[in-house]
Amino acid sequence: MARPEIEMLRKLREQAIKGDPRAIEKQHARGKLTARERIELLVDPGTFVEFDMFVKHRATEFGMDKRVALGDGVVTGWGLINGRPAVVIAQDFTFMGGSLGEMHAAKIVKAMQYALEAGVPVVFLNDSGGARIQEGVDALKGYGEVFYMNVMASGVVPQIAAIMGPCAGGAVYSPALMDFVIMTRKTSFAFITGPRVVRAVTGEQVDEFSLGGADVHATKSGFAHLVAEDDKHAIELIKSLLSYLPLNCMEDPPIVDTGDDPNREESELDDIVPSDPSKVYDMHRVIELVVDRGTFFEIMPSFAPNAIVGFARMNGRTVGIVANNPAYLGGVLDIDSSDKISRFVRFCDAFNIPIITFVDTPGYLPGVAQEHGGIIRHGAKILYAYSEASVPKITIIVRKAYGGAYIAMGSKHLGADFVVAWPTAEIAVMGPEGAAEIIWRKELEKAATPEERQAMLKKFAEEYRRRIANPYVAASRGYIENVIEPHETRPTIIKALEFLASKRDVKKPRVPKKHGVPPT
């Protein structure tokens, strides 16, 4: 028979792990797993080490002395995810709706401190009704300390937030400060002020999901990077995402043997760009043909689809992919795509992930809405991010690369290490038609009919394309290293990556500084 002390420990452990059966039943009825069930799916079997299991809140106001549970509504610990270590935080909605109070927050802060000290990723499974109002300012203090730790961890270890239930008020800022946000489609929502407040203040009639559901944040606000169908799918996405990332900023990303021939050439690429420059194609297909087969993991696929960002592998190495997508808005850069690209580039740079850029953009999107919305300052973020990045940067100019957008999209002038172009590339201040309108303006004014003018414009545009807007002019200046046949793209990139694998940041500012101040 066990000693009384050991017997008591076992009972307390069982009490903490078992939880409230009625609350668990309600959680399942909502289509959600419990905190411990989520952790069990996430970490490798037998590897999770929980800490602070016996923490309890110490509030007494408003009957809180009678509402106590071991763990205080959050499970924290570390374990292995596909054989690699990580710290895991999972809020427990079955106790007081997972609300955050003083000790609940203290557990989260301690877990993040462990992650920083050990140099491992943080995975935060959010499912909380928000601040515990019975604890007043202690709850607010707790949120502040969590936010502070998010910022301290930024750029040091990867931070992934999965929102699997409600996330409202100040609670939204912790995921917003993390690197990636995954939301479950049917069970999660996030907003600063809920539907009741919105209705009272603005008169707008909305529910939780139309105001802050996963699809809203994935397509409109850009808050959610990925959308999962349910808890299990969210955990699969977390595992996939982590497989591309290093444990911390001091490590290189993992190398995985994908079995794909690094010298593979794809003849389909030779004909993928239409001969008519006004025709579109989907850049996703170019990416799929170039990277290791089946390894492209797109981030924010539904937000600003005129830009594509995501992770892939090239000869087993993790790379960050940035591309314009002419299949949507012609691949123009606008406010949202600028934010999407710049943040992704800065993440890759922080975690030693080489950046591969595929360029096909006619420029920045014109219009009153874009100008008034701040396209100047948002567009400048791309310039800042690429200039700041010291990881290997390889750029492929596929077709259009006009004006400021040519400069912004990983050009040699912003520090790209290796730039090549396809024969279909058009590099110029503006498109041939627009340039022809200016250069041959007087000749065009002499046209007798609209039909004659159109024919002349077409002729002059082709002349401009032949003399100026082609890759050989840029190659003659050394602005691109080479013009290659499209089917050579994959082996060309891989050879460049192998050569640049030992690249180190040798850029030194003339004047020592704490950090730059990027556009907002």
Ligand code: HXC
Second form
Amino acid sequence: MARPEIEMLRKLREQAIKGDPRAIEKQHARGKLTARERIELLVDPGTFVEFDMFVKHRATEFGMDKRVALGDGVVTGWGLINGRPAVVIAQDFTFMGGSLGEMHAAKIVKAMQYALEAGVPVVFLNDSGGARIQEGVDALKGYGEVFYMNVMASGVVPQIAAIMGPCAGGAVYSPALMDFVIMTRKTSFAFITGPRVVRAVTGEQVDEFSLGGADVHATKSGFAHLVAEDDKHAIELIKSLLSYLPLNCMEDPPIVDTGDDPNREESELDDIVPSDPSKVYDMHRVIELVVDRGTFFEIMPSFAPNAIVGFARMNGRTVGIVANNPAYLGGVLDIDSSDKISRFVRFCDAFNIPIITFVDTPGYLPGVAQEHGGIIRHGAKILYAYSEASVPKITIIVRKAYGGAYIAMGSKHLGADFVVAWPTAEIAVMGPEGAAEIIWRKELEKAATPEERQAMLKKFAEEYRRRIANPYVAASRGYIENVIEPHETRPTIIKALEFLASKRDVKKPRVPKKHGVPPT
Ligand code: HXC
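Would you mind generating the form predicted together with the ligand now that we have the form predicted on its own?
Then the entire complex follows, led off by the chain already shown.
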């Protein structure tokens, strides 16, 4: 027979863990797991240590004195995820819709402080109706403090948000301030103002999902980095993502034995670029052939697919892959792909992840929509991110590297450590056809027929390509370190990575400053 005090503790614990069975049933009926079920799937068995299980809110207005639950609608603590520590925050929708009040927020802030002190990642499972309406300004204060912590943690520890239910109003800004956002396809939505307000203000008719569902955010707004089919899948994605990342900015990412031969040469690469420069191919295949087999983990696959970003392993080391994909819009750089690339480069730099860039882009996208949409300031972000990054930067120019895009995509001139080109590389101020139109304008005017003009243009473009748009001019200046056969790409990158593994930021001593002012 246990002492009464111990009996009481056991009862309280049981009460906190059990929750409200009717609300749990409703949660399951919505196709969602509870906060505790999610944590159980996420952490290694028996490793979760809960914080603040006995915290209660202090509100009394609107009957709040009668609506109290231990934990106040959020479970926080730390545990091991695939053997590595992380702080976990899981909102409990079964208590007042996971709404965020003063004490709920205080628990989140405290958990994040732990993560910062211990230097471990934060995983935040969102499922909440937003600010707890009954708590008024105390709830707003709570949000403010959570956002403040997100910013303090930015670049110090990785932060992953999964949105597994509603995420409305200001609540969206915590995930938005974190590094990666995963949304469940059928059960989550995120928006600043919901369908009813939208209808009232603009007259637009939308439901939650067409306004702010996972697919919308993964393809259109760029807010969601990954879409999960359900809660279980979201948790698998979190685990995979964490496996590539260091615990904090002072550590290197883990090295994993992938069993893939670092000297593997792939002859398929030699023929992957079509001889006709107007033909396209999918850069995913290049990446798959070069990185350790089966290790490419793409981020934002459906947003701005003309650019590819993601993590992979090379000889077991985590690398960040950035590439143009000629299979979409010819691999052009536009507003969205600039945002996608620049943010990913900055993340890799913050967390000591070398950046491997595969270039095949005709340049920045022309057009009124792009110019008026701010391609100048968005495009500038890529320049800023690569210039600022001090991690090893290795660039492979596969084919087109024209104009500003040549400079932006990890060129030597922005501080790349090692740049190589395939023999198919075309490095020039602009594409050969455009260049020929300008250089041979007078000759072209003499053409008697449009057919003759076309034939002349083709001939001049070919001459430009032969004389200027090839890798040997850049190689002769030392702007690229080498021209390699495509099948040599994997061993070449791995050797460079090994050589640069001890790289420290000594190359560019910087003027002391608080921080730069990057384009936004
Ligand atoms: C208090 C809330 C709540 C909230 C939900 N609940 N949201 N309680 N504050 N913000 C309660 C509900 O009253 C209900 O309680 C329980 O949670 C479950 O909610 P349901 O409505 O039954 O669930 P569902 O049908 O799935 O709908 C979920 C929902 C809806 C879409 C989230 O509840 C909703 O629209 N809630 C209000 C959302 C909102 O306007 N939030 C404020 C956003 S403004 P009972 O007792 O009935 O079970 C904001 C400002 C932050 O967040 C600014 C920060 C800068």
